[in-house]
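Have a look below at one chain only, the form predicted alone, in structure tokens format.
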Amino acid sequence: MDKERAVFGGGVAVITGAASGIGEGLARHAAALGMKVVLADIAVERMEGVVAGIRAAGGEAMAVPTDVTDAAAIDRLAAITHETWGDVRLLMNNAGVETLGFVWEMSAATWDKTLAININAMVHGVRAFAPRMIAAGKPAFIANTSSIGGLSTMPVQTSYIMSKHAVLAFSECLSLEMQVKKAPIQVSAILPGPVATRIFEDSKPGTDPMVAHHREAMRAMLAESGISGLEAAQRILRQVAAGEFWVSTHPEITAEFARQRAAHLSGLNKPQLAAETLALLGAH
């Protein structure tokens, strides 16, 4: 924790999706490390509760209600942050949503909203904050939340899985661009494993029995074996502070997913459902 405090202490952190789950954990832990924390979320009441908790513990935090699907709202978030506390040391593009359903059964509006939250918000977060971070010429950090799902495939989670694959590609390309510009900005891709968040509780699975079965199985699994958002945040920020690009809450699981994905691609194997996937869907 001393290393993290030396890296982050006294700096400003901006965290999207900060009202619950991993985002809430990141906000609380960043504040405990001595950062001024800007929380951004659409769930205003929950977010303000997190801010109150941080302040009660002696930390500094402010809530900026933000709809991350609106690029102008993210620009506003950046403006408020800079006007209030100046340069940003840590940008955590963490907002995300799980949407369940077969590709052809999800509405256009649902598709648009899912991709806007999971992909576009990240792009606009970097667009809104990176220019000033680069111009400051000081070491800073951008961390984008993907998922171990970004290293796998899964039916009925298609919108989520494809968005998390996109986050990995975006983060790798962004890291290369920072290198090209010789900017002192470290980019990290976060791949959470089982974390007990609201992501499946907040998802709307529709009426298909397979989708509903999958949602309940995943929700129960996270509730039973997932680590807390705060524990996930502590693991994440430790690795970001250490300069890691690939950041995992569960390194062994992530490594296994990566090995399986690499083997699948190098063998040009046909997509195939495993027995455990069929069980998750209630298809036997």
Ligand SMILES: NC(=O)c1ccc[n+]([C@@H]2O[C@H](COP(=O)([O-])OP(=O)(O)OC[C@H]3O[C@@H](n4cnc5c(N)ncnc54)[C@H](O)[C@@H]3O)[C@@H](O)[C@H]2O)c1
The other form holds:
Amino acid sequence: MDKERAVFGGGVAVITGAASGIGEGLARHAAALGMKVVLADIAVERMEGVVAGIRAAGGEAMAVPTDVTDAAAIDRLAAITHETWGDVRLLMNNAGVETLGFVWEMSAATWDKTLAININAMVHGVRAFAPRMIAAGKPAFIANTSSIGGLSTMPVQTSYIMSKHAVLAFSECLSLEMQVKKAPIQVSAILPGPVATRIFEDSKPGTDPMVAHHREAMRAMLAESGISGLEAAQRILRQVAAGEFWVSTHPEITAEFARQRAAHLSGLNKPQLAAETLALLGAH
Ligand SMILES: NC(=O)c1ccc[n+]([C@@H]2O[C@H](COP(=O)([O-])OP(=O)(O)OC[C@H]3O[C@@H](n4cnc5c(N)ncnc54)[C@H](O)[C@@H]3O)[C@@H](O)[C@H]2O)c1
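Return one more block: the form predicted together with the named molecule, after the form predicted alone shown previously.
First the chain shown before, then all remaining chains and molecules of the complex.
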């Protein structure tokens, strides 16, 4: 913890999706490391509860209600943060949602909202915060949350999976842009494995039996074998502080998914349903 405290202590952290799960864990742990933490979420009551908990533990935090689908709201978040506490040392684009369904059965509004939260919000987070971070000229960190799903494919989770692949490509290109500009901003891509959060509780089961089966299987798997949001946050911030680009909560699972993806692509293999995929869907 000493390394993380030395890197982050006294700095300002901004965390989207901080009212629950991994984001809540990140907010609590960043505060425990001595950061001033700005929480941004649409779940205002839950977010205020997290802020109260941080303050009760002696930490510094403020809640800025923010809908990350609104680019202007993210600009406001950046302005409020800068006016209140100055330069940002750690931006965590963490908010994300699981939306389930066959591609052609999801409404246009559901598609737009999912991609706005899981992809566009990352873009606007960087667009709103990076100029001041670069101008400050001090070492700082931008971490974008993808998933081990960013290294795999899965039917009925298409909107989620494609968005998490996009986050990886975005983060790699962003890292290169920072290097081209010689900006002291380290970019990380976060690839969580199973973490027990409300992400599948909040996803709609839909009416298709395969979609409902998949949701229940994933919900139960996270509840039974996921690590806590706080444990995930501790693992994540340790690696971000150490300067890692690829940040994982479950390194063995990430490595295995990466190996399988690399083999699939280098063989130019066709997408093929695996027995485990069919089992998740309750199909045979
Ligand atoms: N839980 C896992 O196993 C897991 C695995 C891989 C990746 N992830 C990723 O981790 C991140 C955090 O997920 P989590 O599991 O903690 O989920 P969670 O549902 O517990 O928390 C997500 C938070 O995002 C907030 N949010 C949703 N829409 C928003 C919006 N429009 N504006 C602002 N905030 C909004 C929610 O209110 C919630 O507080 C997501 O990007 C998710 O894809 C989670």
